[in-house]
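The chain below stands alone, shown as structure tokens; this is the form predicted on its own.
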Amino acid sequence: MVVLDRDTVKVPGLGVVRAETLVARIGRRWTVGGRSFLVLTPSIRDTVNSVSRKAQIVGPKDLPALVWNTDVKPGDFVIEVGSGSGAVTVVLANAVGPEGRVVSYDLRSDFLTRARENVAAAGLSERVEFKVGDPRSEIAERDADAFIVDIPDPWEAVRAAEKALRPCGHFASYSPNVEQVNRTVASLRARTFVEIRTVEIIEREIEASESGTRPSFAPLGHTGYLTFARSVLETL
């Protein structure tokens, strides 16, 4: 992905262009050096593909679960805790559209930085703002409808998402393994949340062609468990 914030920008393998070039080409057939391209303007998909990265990011196959099941849609006020390289921030960022807004925590100010760099190359810096802080001590914020968890111990921000999250709000966690889901899951039960479910998203391609169709041979990788939640004032 090439990002048009100047009148030359650099391409990857094959240098220096103006900007103007690439913007009259859109949707057409490029050819530069022998070699021709399509000209395509950048889905979120390619968007999150294209991030620098820092730390692991989640993937394109769990961020549109994470969107979905947590109702975030323009307009949200969303908490997510665990900026990292920004992949899921730049999802959120992208889903509130722009009267909605974002608060990312992390630990780390280099994994702020590069979240912060990657989220201002998709142009949805606006909407974010950055915190170094710990949310699974306390945070300021209130009343928000979606709290997105991305850490080693996803149950020690339960607490604070209780307290952050307006009533009927989402909660979402994502994690590699299953005792993370377990202790999650179980700080979520002893708690005002209702609704907890915790799911493996599984992909698999289909090849088609004019000799056939068929599931593509590329292994069912894992990749993490999305434990979901909804925080209310009683429970039954």
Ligand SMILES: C[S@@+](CC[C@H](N)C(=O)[O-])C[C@H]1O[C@@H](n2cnc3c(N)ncnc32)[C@H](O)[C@@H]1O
Contents of the next structure:
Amino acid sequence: MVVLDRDTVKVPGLGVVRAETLVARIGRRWTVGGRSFLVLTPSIRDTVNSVSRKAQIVGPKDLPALVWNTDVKPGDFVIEVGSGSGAVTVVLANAVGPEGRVVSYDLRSDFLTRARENVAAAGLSERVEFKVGDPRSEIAERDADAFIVDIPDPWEAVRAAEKALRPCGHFASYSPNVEQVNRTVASLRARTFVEIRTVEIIEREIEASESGTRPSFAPLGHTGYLTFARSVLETL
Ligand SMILES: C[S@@+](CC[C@H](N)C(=O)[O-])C[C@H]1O[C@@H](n2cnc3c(N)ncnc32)[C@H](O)[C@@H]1O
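Okay, that one was the form predicted on its own. Can I see the form predicted in complex with the ligand too?
Full assembly next; the chain just shown is listed first.
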């Protein structure tokens, strides 16, 4: 399989190929150097899988749930806290479309550099602004449609989320440990958030073959918990 980016494509075992050479072969087999490849355009799943990693990324199992449950859609304004490698940033930038905007914060400029490179490789730079910042202190943005957090202490970002979200805007945090969930939920309950809920996504691959179809033997590994809430002006 060959995955395209904008100008060049790295083909494992073959080297770097100009993208335009491949465009005419999209959806077809391409034989070069005695080897045969199938040329496919990249899906958002392929793009996230090819993100160069400096920090642990949110994986493809959890990313669709993050976007669906926060109702992120074309034209939205989204704030992200904890850019890391930029995997979530890529998915958010893809979801908000050309009219939307993502502001992504990280404490560390080296992580922002990597995230910026990954977003650029996905061709989505124009929709994203990266900022060095710590949401435990004040952030300038207001009227956001969604506020997405992936840092070790997400509960510390809840106050900033409350100020930055528009009424009925969506909060989400991603946390590997249940202790993080407990503290985040307590912080949401102490502020003007409603519809607070936490899920773990369990995805099981099914292997289909002529000799029989059954669940894969691959273990169902834990990744993280997703906590969601909506910001309102007053609670009951
Ligand atoms: C696990 S990584 C995020 C990965 C990212 N969601 C992805 O999928 O590529 C966590 C990031 O949060 C950043 N971080 C930690 N505490 C922070 C804070 N208080 N404010 C902003 N960023 C923070 C770290 O520097 C790190 O880059």
